[in-house]
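Below you'll find only one chain, the form predicted on its own, shown as structure tokens.
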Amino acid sequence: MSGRIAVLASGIGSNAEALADACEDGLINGSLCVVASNRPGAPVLARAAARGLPTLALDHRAYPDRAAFDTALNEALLPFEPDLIVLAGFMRILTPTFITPWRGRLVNIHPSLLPLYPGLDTHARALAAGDREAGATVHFVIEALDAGPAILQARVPIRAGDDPGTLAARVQREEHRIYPLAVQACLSGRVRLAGDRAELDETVLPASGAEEAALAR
């Protein structure tokens, strides 16, 4: 059965595009049922509309606090009946008001090798620390920021002369590659959240998530 994916994004939407492409190419057995943003003018909405995808804009500035926005966002998404909610550069910290109803059906991609560098400025922080590699992590969203169990990671070398921009571009290419794999694994039921642990085929995954080859089977 084809899965229904709601994408939440705040910016350009390159990961949303990658997921839409993966659906069209059959890499994901599903479709984007809605692309939503907290920024009414976000380019991701125009890009989604150009593909004929339903869009939804909820300006977070119109709500008195995070919980009120999260309540409105949850209510706005319900009619689309998503099987999975995918955060793709959604620049809002979600509260339990939103997370709890979708727990286990809510995933994010973060531009670092979590648990390293939760939050913002991940590439600058990796460079400042003198790290030899960076990467991206697809993980389940739980109530603690960027702390949900990993589903899949991709690693890239940090090269001499890298700056945050060059490193970000290299990491983003990996994001576009691994996010569809992880989303398909979640939709198929092979990957699931069990308590605070991620499982693949009922086996608990290590802290770094699954081996890519295992998800690609």
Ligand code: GAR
Second form
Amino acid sequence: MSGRIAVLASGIGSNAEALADACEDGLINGSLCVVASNRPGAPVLARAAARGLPTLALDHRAYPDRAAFDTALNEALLPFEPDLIVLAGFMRILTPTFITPWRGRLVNIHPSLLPLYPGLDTHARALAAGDREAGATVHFVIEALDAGPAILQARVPIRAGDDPGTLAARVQREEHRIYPLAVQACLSGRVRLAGDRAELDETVLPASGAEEAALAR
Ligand code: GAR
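Show the form predicted together with the named molecule, please, the one above being the form predicted on its own.
The next block holds the full complex; its first chain is the one shown before.
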């Protein structure tokens, strides 16, 4: 069965684009049923519209608090009947009002090797710490920020002379590769959230997520 994917994004939308490409190429057995943003002017919305995808803009500044925004977001997404909600550079903290009903069907990509560097400025922090590698993590979203169990990680080397921009670009190339793999594994039911742990084929995954080769099978 073909899966319905709702993408939530706040910015440029290169990951949304990679997911749309993966659907068109058959790497994901599904389609983007909506691309939604909390920023009405976000480039991701124009990029999605240019591809003929349904879009939804819900300006978080119009709501008195996070819970009110989260309730409105949930209600706006329901008519699109998503099987999976995919955060792709969605820079708005979600509360349990949104997370709890979508638990197990809500994933995020974070630009670090979680549990390292939750939150913002991940690349600058990795460089300041003198790390030799960086990366990205696809994980289930649970109520604690950037703390949900990992599904898949990609690692990249940190090179002499890197700045946050060069490192971000290297990490993003990997994001565009691993996010479709992880999304397809969720849609197919091979990867699931069981309690607070991620499972692949009913086996609990380690903290670093699945081996990429196991997901690509
Ligand atoms: C991505 O690199 C993603 O990992 C990051 O935002 C970028 C969005 O790029 N997400 C976070 O920082 C979430 N905390 P994009 O708009 O080009 O997909």
